[in-house]
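One chain is shown next in structure tokens, namely the form predicted on its own.
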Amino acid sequence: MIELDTIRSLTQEQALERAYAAKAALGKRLTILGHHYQADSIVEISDITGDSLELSRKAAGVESEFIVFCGVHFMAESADMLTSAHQKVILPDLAAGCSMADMATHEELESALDLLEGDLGLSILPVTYVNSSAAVKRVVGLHGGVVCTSSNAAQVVGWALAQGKVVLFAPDQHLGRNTSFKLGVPLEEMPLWDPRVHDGGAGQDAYRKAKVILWKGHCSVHTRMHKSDVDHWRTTDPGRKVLVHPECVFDVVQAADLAGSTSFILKTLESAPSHSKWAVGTEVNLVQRLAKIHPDKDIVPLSQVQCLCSTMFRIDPWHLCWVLENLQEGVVVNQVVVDSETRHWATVALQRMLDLSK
């Protein structure tokens, strides 16, 4: 086995170049995917980039027998879920992580469906956002509720608000409320559940008469975007559309022009005319790539704060040669493996997703 230690030593350049020679050598044995919010040096190994949907959708797909995800935990999670059993998804680095995903833990959505269900009597349909554990997830299929992406939000909500029950929409009550308040659901009928309180915090009348219950959780990234921002630059280039992430707070996403998930950010910037100015409110790394890729515009990231996702930098140069270079080795590390109990109910959680988004 090759030690992380050993690879360290090595700059970056060196780094990279040796985990490309890794990767032409395992061939098509290995699929690479990257999130967009990753490096560029990242972005460009990868054989498949994406946000969340579609690299879940075409995890689903890939036949290697190695799929290295240069992402964050969650998402390897839910790689291995959708993948065959004589697959094995690594993700370089066990500790990338989201913070998002850690606001709600199986346990803390087990309570509040005993309380909402049982003690108030509510009928509950969950749906997590895909920024969530595998152990989340499995709550979620048990409860016969859905797994759903910034990119399919309003899809996936619509439907669930369509079967008559109450919605808690977990883990991030942003993309909650901003994706139920545009399918109509008044912000009265949204309370918040803070699983740091026995009973939620809102009161018995409020989860009541609630469509949507919104869990107190939210992105560490898009909250760092606020409305002052999109008021600076109404002020300073009236002419420069504010296009925005639905994880951005409420009074951020009314403000701007557009509002959208990565795919639709993307979309909108490469069909937008040249010369057109964007203030672009999501991950830093990911407005700066777009800005070098379409240079007949000008685009700029929303915030003056540098708003990027730290856990996603975790996956550097340095664990993806370490990872690669012991593959070709013969020997698998940080293997993300999903117990066969949550991996089917959290399957089923994704599969009616996957459903709902064909």
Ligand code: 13P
Given for the second form:
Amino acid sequence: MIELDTIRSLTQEQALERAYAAKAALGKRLTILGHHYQADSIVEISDITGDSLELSRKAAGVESEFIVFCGVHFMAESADMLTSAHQKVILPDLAAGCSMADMATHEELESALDLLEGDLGLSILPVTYVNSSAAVKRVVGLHGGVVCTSSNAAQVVGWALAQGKVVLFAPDQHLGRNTSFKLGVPLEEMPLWDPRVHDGGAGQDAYRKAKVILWKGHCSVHTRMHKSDVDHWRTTDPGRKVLVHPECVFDVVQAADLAGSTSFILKTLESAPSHSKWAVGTEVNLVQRLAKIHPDKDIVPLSQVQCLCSTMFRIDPWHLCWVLENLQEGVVVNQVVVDSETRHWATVALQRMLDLSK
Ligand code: 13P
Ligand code: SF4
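Follow the form predicted on its own with the form predicted together with the named molecule, if you could.
Then the entire complex follows, led off by the chain already shown.
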């Protein structure tokens, strides 16, 4: 096995050069998937890029033996569940997690469901954002629930609401609130469920009147953008449009012109007229790349604060070179494997999403 330390001594250019060489040697045996938040060098070497929904869909169609996933852990887990048993999904750095996904454990979700259904007698339909562990998705699948991503949240939550049950949306309160409000659910009918408080913390009355119960989780990158950032552009540059990701807080999404997934942001800017001006509220790597590839448009980050997803950024040329050269040597490092029982029920919830958003 090649040790990571031997690769770390390379310059970034050398690591990339060797990663490209290993990729070429592996040929059709390898597919590299890259999320839009990856650094430019990683996006450039990826065979397929996309938002979470596109990457899940495309992973399901990949035939190669090795799938190197340049993204975060829950994405690699989804890819493992949607591919066949003989295919191996590899995450170049296993420490590339998602702090939002870590805000809901399967034990916490099980105890929330026990309390809401058992003690309060509510009939709950759980919806989990794809940014959650396979173990959480398993609990959701077992309870007749469904996964959603930022690009199909309205479709999925709309379907869930139509089932006549109370929706428990985890783990991102902001995507849950923004989506449910857009579907006509008043804010007063969306109490928070705090997993760190035994009974959720909002009071039994609030849960009994709820249409949607929002898990108290958030993205530490998108919650760094504030309504004052939107106000700043509205006063200093009224012609500039504001485009944000729906993981941003409610006030920001309400004040923005448009909100949508990373691919929605990409496509909106691609089709925007030359000389149009945009303030974009999402991860900074993506905003900077979009500014670079559209020099005819004026694209700036919404916030002055650097909103970088540090865990996405863990996937760097050195880790990529390390996993690829090991594969070339016949050694599989950093494989992400979901056990079969978890896989079964989590895939039920994932597949329900894919069927709903065809
Ligand atoms: P997308 O599905 O929009 O790519 O979002 C994934 C994500 O983690 C955003 O923070
Ligand atoms: Fe998770 Fe936020 Fe990073 Fe997306 S941007 S992967 S939600 S921490």
